[in-house]
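Just one chain follows, in the form predicted alone, and it is written as structure tokens.
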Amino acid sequence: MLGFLLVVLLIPYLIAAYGLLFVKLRWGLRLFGAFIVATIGLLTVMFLVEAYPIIARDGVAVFLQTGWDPVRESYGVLQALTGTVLTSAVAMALAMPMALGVAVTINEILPARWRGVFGSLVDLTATMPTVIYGLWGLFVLGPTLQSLVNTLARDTMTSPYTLFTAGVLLAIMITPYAAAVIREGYALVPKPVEEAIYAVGATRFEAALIKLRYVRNYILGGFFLALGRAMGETVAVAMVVGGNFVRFTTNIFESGITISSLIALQFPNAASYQYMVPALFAGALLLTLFGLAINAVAIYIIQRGQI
């Protein structure tokens, strides 16, 4: 299924190439984008083709049950999704104030010297390899903040490596994609608001919540862009989320799994089994479903509050 998707993709990708560079820009450009929303909706639709065996046995079960258990070919993917939930809220939770102090310090306090500088190295940590990320948190990260709950609540985090250890670290790589488009809307204030904002007598901190005001539809877009970067984030998660698949918890101090790194740990031994892959492919589908909802809303509210 994958090949014939590859195969049928190359050739409308190799024609939006050829009018992008030969024919005309803007004819290309809307190719690619019809390309890319054909590329999407075919991936979904092979989600869902992958997913229809454990659908047709289980029916929307499979997106409610709690159990995973390979001998008795019984899965449900209910557990991941919680755990996706979880650790992402846990993320933006921590996050979104971090963006929102990163892009008033780089475009409010800063000299303007330094401002390009401080964006650039904020912009830079979003590149980092995500093993990166999941190798530091796996010998750092982990170990800190099992000490430092421990310390203000005995024996709470029985591990280093549970779901609130994951939503730490994702709150980390996460940041830098919201604080990028705050920052955005926040430089694109109009230089006669900013004048008049300061003319009624606004101190630095008063004219920075106007500001934020102003751009609100920036920071929701940033809000739900980071959300649906930290519901997909793959191998760092996975490396410190514990890989807890047989046991329901809600706490986020114990061991869990999320959707993304449910797929990368179990898909290695899936064609073993008869209903496992289907079962992985169903959590795929329902991820897709979700970051697509997400970035939609996403879009639609940037688009909105252009200034």
Second form
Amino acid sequence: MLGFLLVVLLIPYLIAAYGLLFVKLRWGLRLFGAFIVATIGLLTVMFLVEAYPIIARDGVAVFLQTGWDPVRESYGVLQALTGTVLTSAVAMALAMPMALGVAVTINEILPARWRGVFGSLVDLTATMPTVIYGLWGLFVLGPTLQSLVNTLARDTMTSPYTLFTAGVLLAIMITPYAAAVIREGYALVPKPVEEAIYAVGATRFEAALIKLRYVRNYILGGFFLALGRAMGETVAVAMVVGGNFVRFTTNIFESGITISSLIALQFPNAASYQYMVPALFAGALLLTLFGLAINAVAIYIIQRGQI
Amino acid sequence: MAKVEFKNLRVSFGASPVITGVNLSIPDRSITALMGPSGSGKSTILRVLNRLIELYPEARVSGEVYLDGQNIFDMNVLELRRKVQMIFQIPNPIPNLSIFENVALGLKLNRLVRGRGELFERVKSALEKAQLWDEVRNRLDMPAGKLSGGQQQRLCVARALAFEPEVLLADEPTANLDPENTAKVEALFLELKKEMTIVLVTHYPPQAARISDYAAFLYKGQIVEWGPTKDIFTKPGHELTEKYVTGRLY
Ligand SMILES: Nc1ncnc2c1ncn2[C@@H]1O[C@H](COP(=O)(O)OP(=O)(O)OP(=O)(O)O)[C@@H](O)[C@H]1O
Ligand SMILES: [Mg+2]
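Now that we've seen the form predicted alone, could you pull up the form predicted in complex with the partner chain?
Once more the chain from above appears, this time first in line as the rest of the complex follows.
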């Protein structure tokens, strides 16, 4: 059972690994990409087998319905998928600009001798235990966001713990990951190319933008690494997302749940019910398919953009 | 009147001095050849003139450099680079940008043109001058990194010419070209010097003899001798210069 949990939580890391591969050579990308797709495919089959009882009972409805009622053994994972999508979307929308800003600030704007220190500081925040983030989200971020949002629009956030809170917390958690990948690419802009950019009269800011275009595959890599982290984050999200795994919502200012946090929160008592374990596996299956879809998009982008 | 004037220029990288007191004036609308063995500091002098040297945090520069009597270190660096364009020793197009973009970028950033039509004309004319237009006219959208080495070199010539600069710094601009294209670029420079001041770095004394009006011989970070090209080649005042121009010093 614990092994299962570990495997489920592995998927987003595989997606994240996929992100890192964007920065590798083409053939390498294909090879490792194929390996990762194969691994995810294998997991898909495994999850399909485990989820089979509930699929046999409910059909595809388990993916399309909402609600979580252990007493009547009626489960749906759509609300969790929506939660994963919404929190990840909020997180990515905030994290990518922040990561770009952090990368440019450290590599282009800070004096050379401070680069190392600030870079290490940012990298360090990536290694902090997620439970610390969760606690901070619980006691600081959640209440702050609630009062902030409610000041802007009265009664929007009735609870401090919402999909939005989780998204913002995730953004803060994943920014260093994306920033690290972008910075890595940024440092690889060859000196002659940098000279060309400045020689044609670019300002520092314009030069930064041109360089970012040069390293766009690293940005894409950082994006997928961060997205994988966001989709897979369990503990911190479970602490601030509100834990509403029953009611379907698309309002980010309401409490919700994500697939990873649903699995984490429900797994301990799942074995007491006949269909809850298969239902959780159905959630894992959905997360996997979702990850595959994202990879497909990624592959499409690479091939179209000839990155 | 001198277009560019170096007064006691010194450059060091970290602890190692590279340019150790250069005084040189470069006359307007002429070609001045900067010759010297590898490592003598030719490229460094060019990098001072458009202040790209500032991209090297370990570089220390002292002394003065004047452009039209104005100290370049007091000038707005963007204005300086608009006026002083450079063709680099190693062709350095921005590889992911298209052929067109590489030439157009500087014009756009500095708002030197109005509208797409004028931009296109400027880019086209620069590519024509650089003898590249015919080879790329049908693939202006192709990433510049896919061009051959010699084509990249000419693309960089076009990029610099698009600015219609006052000063053109050319660091061995024909190093990657075949004799035919070399001859064309040399002819181009002879044409261009009617409108601009050219500083031509060359490893190859015959090229300096062929097209330059003035020549300076740089050795270990110092100007050994400079003056009209004819004098430098026919009656060098220094043994080192004579050895160099006759191909006995590398
Ligand atoms: N960024 C740098 N850091 C340290 N030393 C440097 C740097 N750039 C140049 N140098 C040194 O400065 C000296 C002059 O270099 P420069 O490139 O100006 O020579 P050059 O005359 O252009 O040579 P070549 O004909 O080989 O191009 C060389 O000894 C070189 O090693
Ligand atoms: Mg050189």
